[in-house]
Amino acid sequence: MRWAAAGAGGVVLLCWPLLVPPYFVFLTSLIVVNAIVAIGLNLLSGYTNQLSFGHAGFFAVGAYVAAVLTLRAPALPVVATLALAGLATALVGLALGIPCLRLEGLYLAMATLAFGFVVVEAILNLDWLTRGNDGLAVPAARLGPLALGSDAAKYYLVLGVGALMVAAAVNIARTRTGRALLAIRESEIAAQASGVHLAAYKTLAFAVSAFYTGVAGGLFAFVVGFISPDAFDVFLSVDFVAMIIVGGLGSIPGSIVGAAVITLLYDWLAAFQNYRPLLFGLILIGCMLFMPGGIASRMAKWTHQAQ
């Protein structure tokens, strides 16, 4: 029953294009973008309980990277694009955990969170590359001769890269790797008696979650086709942590529902743009008070149930 599932659902995955509007093509293209940031943001979130506010920073130097190797070498392949935008986002990540090894809770949050805003004051001040707040137009990604300029072009790009993400994602959860990660959510002190080096973990989980994060950076460029600095605020980074706690931490599935949940709402509350904090400060308090697995913990219960 559930292979039955899967493969309709990839069906009318694969066939979304046909059957929608362009503009909900567009949407489901943001909704996987996120997804894939709140799988790296949960990797180190929900299984190292490391709270970042900073992944908009992340996502803004993917976001840039990837924009700027377009610009400059428009041969490049969206693949290498990508990759590149993805290992040089890892390698401030990277720059980042080390330092923030000694921190916990609210002193590694607000360390997260200034390290948002750096991002975009360094975008605002190298405008002879990012052109600071007059925003920077994103040629279409390339694949070989092909350029995917249109909806359907880069949601097949966007669920092909995001299909291999949430795969990897997966295995790292099955590995050595992730039950180390798991074990250090669980007591820190039990882990280190165990063997698991905290340290390296820990910062080993910072890169990998900018990894994930500087890519869907990448691919926010191609799809929404221009960037500047204000689309990287610090209420991008609470939309991230909010897509995690609602969806549910510690869980891949949750992830890719939260970032379906919160790509949702704050399309159909566009109109009340004033009022998105509020609004989603009650739907945080509300989840963390009525479901605090998130939604993954209640749907495994309702599962577990009509088993």
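Positions refer to the first chain, counted from 1. Everything quoted here is computed from the prediction, not taken from an experiment. In this text, rigid core is short for the largest set of C-alphas that superpose within 1.5 Å between two forms. What changes on going to the form predicted together with the partner chain:
Annotation for I283: C-alpha shift of 2 angstroms or more between these two forms, rigid core superposed.
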Contents of the next structure:
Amino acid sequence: MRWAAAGAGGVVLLCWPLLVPPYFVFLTSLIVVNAIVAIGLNLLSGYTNQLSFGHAGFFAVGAYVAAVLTLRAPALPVVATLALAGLATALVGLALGIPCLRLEGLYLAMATLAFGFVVVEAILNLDWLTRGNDGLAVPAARLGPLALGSDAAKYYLVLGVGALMVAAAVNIARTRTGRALLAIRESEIAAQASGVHLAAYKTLAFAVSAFYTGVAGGLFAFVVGFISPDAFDVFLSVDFVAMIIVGGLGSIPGSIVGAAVITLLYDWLAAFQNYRPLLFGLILIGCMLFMPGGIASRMAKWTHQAQ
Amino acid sequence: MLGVEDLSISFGGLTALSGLSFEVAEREIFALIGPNGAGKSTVFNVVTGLSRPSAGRVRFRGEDLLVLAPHRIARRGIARTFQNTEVFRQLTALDNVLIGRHAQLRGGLLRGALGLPFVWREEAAARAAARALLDRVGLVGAAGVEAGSLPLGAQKRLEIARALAAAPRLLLLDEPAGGLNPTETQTLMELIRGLRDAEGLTVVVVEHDMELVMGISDRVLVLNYGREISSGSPREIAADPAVIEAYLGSEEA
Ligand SMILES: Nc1ncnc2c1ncn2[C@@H]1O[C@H](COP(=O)(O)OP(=O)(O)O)[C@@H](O)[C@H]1O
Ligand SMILES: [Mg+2]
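Moving on from the form predicted alone, please list the structure of the form predicted together with the partner chain.
In what comes next, the whole complex appears, and the chain from above leads the way.
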């Protein structure tokens, strides 16, 4: 039953560009991109209890690395471009994570918030590379002889990479590393007494989280085809946090659902230009009040009751 | 096996331990007793690296523990439970025990992410071992239950299972009988004896329940205000006027 549902879902996802108009294909790509970020952020904040309000910064690093690589090294296959974007962002994550080891809660939130501003400033200052405020037009990703220019082609790229990253995250969450991260969230002293190296795992969480977000940033650059610093402001970081709160802290499926809900909500609220922040805020508050564990824990309760 | 020498530590102006020395032999069951606030838990915190003493030495099988980080001390074979329980509350009992096994497992980030067959084999074996440990402390029925929702006595036993999952040589139990009823305490005593007799574990236990202390300990050390006031066999301790004095003088006992 479960496998049948998953199989049917998989077939629908594969045929999606044939079933819906291009705009929805684009929107679905955005959902998957955001889901990758939400998973990365959840590994850091939901699993390890290290709050970040700076993930738009990691997202920007990944997007710009991918864009610049595609412009300067057009022959590079997109898989390598994305891997490099992820690795470069992971390095930035390490550079941020290590000094942040001493910080907790609000202080960590402030430091990551500041990091987000620093990245935008850096993009503006490196204008010989990034063209500053003018932004960068991102050429189509290349996979051997193929140029992934259409919405459908981009969608398949995003879907393929997304599926791999979801599978990897599920595996991480279910094995030793994921448990160590959760242990740190639950009790740092008991985690240490169980042999978990606190500093190493907290830093690892930063690096992995940044890797996910960097790869997603690279995908984002290809999906939208144009990036500029104003796309990566602090509100984007807040949106990412909203995704994991709405979806469920410490849940991989929750991250995906949260990303879908927030992305669609944004798209839908575009019709209410002026009221957008107001409605968005109200919906968020409602979610936190009535679904404190996020959609994931609500769904878990339902399936539990159904059994 | 465990040697504590001239240990002193203070918090602010308060001296929690001063000049404490004792030696625990291999396969010994050693009890630390004394009124509340005597410094018993502080001894555990120093041995496991959570608190740094102002003076003194702690050696484990010849190695200086005071230079090691807490997770390294755990990997040397010292596992503990906590007086006020430190279970991973939102995780299942089974996951709690699996985390106890952390240092025994090899699957890291990349191998885990790739889901290599080696990792799944290791995980399956770890799960089986964790269930066996839950069974041993009478919690196998609660494997899937969130640890935070278990009654206090069950959380105490879960912590023992988690500590045992690390396959330690030295087990530090901080008031393991707290929250247990007399029957459960009896079972606990048998468990502790079994760990020593069948597996050769060394156990240091902090406990207020005198029946347990007198029933299982080879030697007892009595602390008061951070100093040793008496030590010896349970029988010697029970007859020591200084001990009777300390206990009658405190509200707790
Ligand atoms: N981390 C700490 N910070 C401040 N005071 C502490 C700390 N740990 C223990 N103490 C104090 O040290 C004394 C001994 O505490 P503890 O070792 O917990 O006693 P026991 O376990 O024998 O009841 C108490 O007065 C306690 O308040
Ligand atoms: Mg105590």
